[in-house]
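Given as structure tokens, the chain that follows is alone and in the form predicted on its own.
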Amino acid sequence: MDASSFIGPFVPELLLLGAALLIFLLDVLGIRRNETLSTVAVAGTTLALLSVLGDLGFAPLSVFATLPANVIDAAPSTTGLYAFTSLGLIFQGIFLLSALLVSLASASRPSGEKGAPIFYGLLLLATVGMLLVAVATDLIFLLLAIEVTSIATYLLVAYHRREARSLEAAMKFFIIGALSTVLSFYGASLLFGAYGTTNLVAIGHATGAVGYPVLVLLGYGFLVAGLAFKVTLVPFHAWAVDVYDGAPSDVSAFLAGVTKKIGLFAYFLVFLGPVLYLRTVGGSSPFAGGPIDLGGTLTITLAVLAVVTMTVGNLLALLQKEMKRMLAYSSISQAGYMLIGVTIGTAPAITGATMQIFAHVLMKGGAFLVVAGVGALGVGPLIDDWKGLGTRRPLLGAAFALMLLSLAGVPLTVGFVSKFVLFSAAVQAQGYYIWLAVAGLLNSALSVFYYARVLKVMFFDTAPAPSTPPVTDALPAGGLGYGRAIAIGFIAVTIVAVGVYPQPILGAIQSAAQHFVVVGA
């Protein structure tokens, strides 16, 4: 393999890596202005995003394509480490979009803020790991790519190293992340012992020639638990709320927006094959002869996790008094909706789950960016501290209202489109899958209560007269800063635009999901 054939497929990753190294070089040279470093990060992520969109075949951006057409969606190898699929490229685009928005919004941080080079460098390196996850076809390669992102995000959470809450959150994140890694790699080792390979394509299509079924059951069990920590599935979710709450709000936007999505894509890669293809592994029990319906076992396990996660997340969100903790529990419930796609395993279900992931990046990432902006205006962390914000800051209030309404699944928003596609797929699958749709609808109705509470506080409650002089807007664009204002405005417009006319994005996801389910990668 010559250098050009190796480097070419990884242009987005190399662009981000180059931008991160340039930021570290500027730090060494003493150039540490936040605006300068943000510009480098935005430029790197923009070029990488254009490259991915070009590879996906969007005609106006074909000039940026770096992959030959015959490489994308080619027949997957049973020995390779990576492959380029349409669905993987769509996830790369989602990851890059979130990194771009966070980099842009972070341009509104104070110019002389210490540690800015570390923040942007780690943000880009975390995104590199995400891009590698999206092309993985080997279990060890996948888990190592997840760790690249995890290590970077541990440090991002402790970005404000002099704040006790951030350090506590980072320590909790690290300990839970280490446990997740141990469980995942141990599960991978057991599957290797059963199959003699860690290639996901080979494992996914195995149909019964397994001499050690107990290893298969234990291996998948450890992987379910290990990756569930990354996805924040109940009961592996408790760390997420403290981490999202303790991390800087821009970092929380990145964590809630995309870092858990690499775990969901890992679920696609690891569990979709067994759910679809691996119906018997030999033996009436893991320890004696007769068939074992491993596909059915995994399906039931994932279905229970999905329902419990969405229900517990929504119930606990109802009880919260702090804005970031409410959004954190809401994010946990959203993971339950997304898991429905893997549980059902059909092309429409994968389409709905992917659309829900895309919508969640906009809705939840945007919500945390608004929280960051409101915090910069001197508003406190409690929901009641937001009283009258919608009337004092109508544009900001309207943008946040759109995000909350979309999270609730109100029509004419991207959240409604994603939930409609996902729940419709559950109904089409029939059988007990219909109950997943019912559970999703009931939980969506439940979520309306705490989103409506926030809207009431913002637009209908009157704030008491401040005992101290209000914070003077130190930044342009209404105190938000241009970068953060542009990012929030873009998200609000996109939520409505895709909600009204979803076909360009939905059509691309449908085509990619169909190939992913048929081919298995």
Given for the second form:
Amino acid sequence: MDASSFIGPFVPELLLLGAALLIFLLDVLGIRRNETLSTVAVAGTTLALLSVLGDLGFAPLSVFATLPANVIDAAPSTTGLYAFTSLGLIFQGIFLLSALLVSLASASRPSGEKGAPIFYGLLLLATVGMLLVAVATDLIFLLLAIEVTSIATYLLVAYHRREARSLEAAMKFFIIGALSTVLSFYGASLLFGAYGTTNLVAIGHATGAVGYPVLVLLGYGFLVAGLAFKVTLVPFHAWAVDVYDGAPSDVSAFLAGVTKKIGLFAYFLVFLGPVLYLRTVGGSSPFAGGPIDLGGTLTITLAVLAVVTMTVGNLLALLQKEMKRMLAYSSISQAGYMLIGVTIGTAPAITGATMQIFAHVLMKGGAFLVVAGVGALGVGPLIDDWKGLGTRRPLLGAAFALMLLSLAGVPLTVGFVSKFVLFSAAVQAQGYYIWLAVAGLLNSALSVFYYARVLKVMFFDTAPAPSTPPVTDALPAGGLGYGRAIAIGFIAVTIVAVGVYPQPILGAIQSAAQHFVVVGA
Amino acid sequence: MFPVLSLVLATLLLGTVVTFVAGRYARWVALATSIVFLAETAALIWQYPGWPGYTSGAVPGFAFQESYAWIHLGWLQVNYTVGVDGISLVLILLTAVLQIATVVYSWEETRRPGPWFGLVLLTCLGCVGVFVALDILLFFLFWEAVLVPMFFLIGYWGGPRRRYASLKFFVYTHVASIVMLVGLLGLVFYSGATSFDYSSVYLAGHGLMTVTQTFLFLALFFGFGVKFPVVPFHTWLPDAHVEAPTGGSVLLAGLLLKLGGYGLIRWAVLILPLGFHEAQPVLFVIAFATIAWGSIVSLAQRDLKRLVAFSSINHMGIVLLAIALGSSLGLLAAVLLMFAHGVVSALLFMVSGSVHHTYGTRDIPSLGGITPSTPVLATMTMVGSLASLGLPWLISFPAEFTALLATWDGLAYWVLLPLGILVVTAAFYIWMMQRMLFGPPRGIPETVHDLPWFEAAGMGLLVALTIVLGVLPFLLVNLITSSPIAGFPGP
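Provide the structure of the form predicted together with the partner chain, given the form predicted on its own shown above.
Below is the entire complex, every chain and molecule, led by the chain shown above.
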């Protein structure tokens, strides 16, 4: 294997690694200006994003393509560690886009912070792990890639290491993360015991033919649980709110917006193969008439997790008084919607779930960026502290209102499109899946309560007496800083643009999902 | 063909955007937009070929059709398809008239005029969108799009309990929409329709089994019924109306309630005939309950605005009854009633708004003999009330007469029930006028002025329409009966 064929496929990862190393080098050289570091990170992620988009076949960017066309969506191999599916590339694009936005917005962080290089470096390294998750076809490779991201994010959460709240959050995150890793690896080892391979395609093919139902079921059980921590499925969610709340807001944006999506992609990879396989072969599976119906058990488990997650997340979000905690719980409930896609497992459902993930990155990431910006303006953490913000700062208020309306699934926003496709897919799958759509729709009705309440506070409640002066020096762009303002503006425009005309993105995701389902089964 | 309907939507969209940023010139931009919109509507009606003057286009039976691909995923085919028939045109005309009346009536709005006029135009844009949409997703999109501006209109410009009312309005109607969406999605995917277009859903919907049709119809009816509103899902309406600013109430009663009736006709009754047939007894019970409840509760109201709000429930109950009959005459009556109620309730909400500005209260018992001090306002009150109770030569009379005739055709002696209730309706209006307009003056401040010109102009427009269409109802009737669906069955 010559060097180019090995390096070639991993250009985006290498670009990010290079940018991370450059940042650490600049740190050593004493160049620690926040804007400079942010520029390096933005440049690295932008180049990587262009490369991924080029690989996806986006014509104007074909010069940036680094993968040979015949590699993408090639016939699945039962031995390799990684493979390039177009769905994986789309996920890479989503991860890179959010890393790009967070780095851009971080240009507005208070300058002169000591840990700035570490922040950007870790952000990029975490993204490298995510990119690897998106190409994994081997269980061990997948879990290791998740570890890369996890370790980087443990440190990111502890970024304000003088603050007890941050440290507590990081500690919780770390302990829970370690537990989830252990569970996942234990599950993987059980599956290896049953199948004699860790390749996901091979496992998918062998699922119906192996005669150790209890071993397999236990293995999947541990994997469901271990990965559920990453996805923040109820009842494995308890850490998430404290961590999002304790972490600096732009880190929360990254965590809530993106890192749990790698867990979801892992769910796609690990469970779709067997579930689909067992569903299609049905009668010929040794489990079908036996004591344990593996396909059915997995489907029901995932369905129950999905419904419980969205319901509990929404109910708890209703009770929150702090903005970040409210957003965190709503983020948990959104994970439930996405899991619907895995449960149903058809190409339309995968399309819907992927679109929901894309939408969530924009909406939730954007919302946390606004929270970061508003925090820098000296507004407190409670929802009631936001009184009158919408009338005082109309543009910022409008952008945040858009994000909330999109989260609530109001039409002409990307959040509506994604839910629409997802729930349509559930209805289209017919059978019992329609109840997933009903549960999802009722939940999104429930969620309107707390989003509308924030709108009410922001626009209708009158502002309190002149608030405390901003804690930071007045930044340009009305105190937000250019980087953050651009990132928020970009997100707001994209939410509407994709909400009005989703065809290009949806079309790409749909064709990728079709390939993925064919490959995965 | 020239995309006229898109042009209408674009006019409103452009007007909305410009109005939002126009600051103190907002009212002029809003007025200009409204005039252009009214002119376009007039041109549409003028050019409308009538049925069966046209058969071309993707959806037979609709004029000025346009269809462009929007979301095509194979299993999910959504188009931007628009088109109108006589029923949509009548309701678009209503939108145009109420928009211009609202803009003129709130001419001196000083609290953030840009957003105020912008949101008014946006609400009208959403309503027009609902009336022209011939694709399920497009329809649902406009349907939901109306909620957001109305939420802000009530929540920012409303009365003392506006925050509660706006939240209640938003959540209530949004939940209903979501149930409706389940019904719509089920309709598409269970019927095996090839796309979300009206024509393909229409054909596929007719092929469904009775049981499926019934379930889908009930889901859709719940969504539309809350908007109507029908008893027992009406409780959002009095709160929303009482707290809404006058312009908001006008649009709420005049337009938003009509969305329910229109949706029920277009997307439920015609598409799921077997389900409709099964559900008919339920509809009759709910319609009678709504008529009776709205009217009897009105009798007990002290607040003028609350009284008008409950009488709206009563009138929309008659609309539901007319639709539930399932005959062409009933359908004609339903559309006529919607138009008439749109104009008259708008007028009455303006009246109660003006009474509130002028006298500082809307409490009927604490006011009396206001006619000498404010003759113009008193005249408007009188025309509105008389029209609402169904006096001949005013717009509601032909509508209610048709409705009663259709009920006699369909249900024979059951017609006595709505007839009896009409007496109660007349009673509470006459009693209200007796207490408020006549008798010795009571509760009248020293420095009272009659209506400012813009309020008088806004109401005057509606009064003129009430009289003209009351004398010449065939103008509307011809338009409605030239639609394919007025002569069941549809395309």
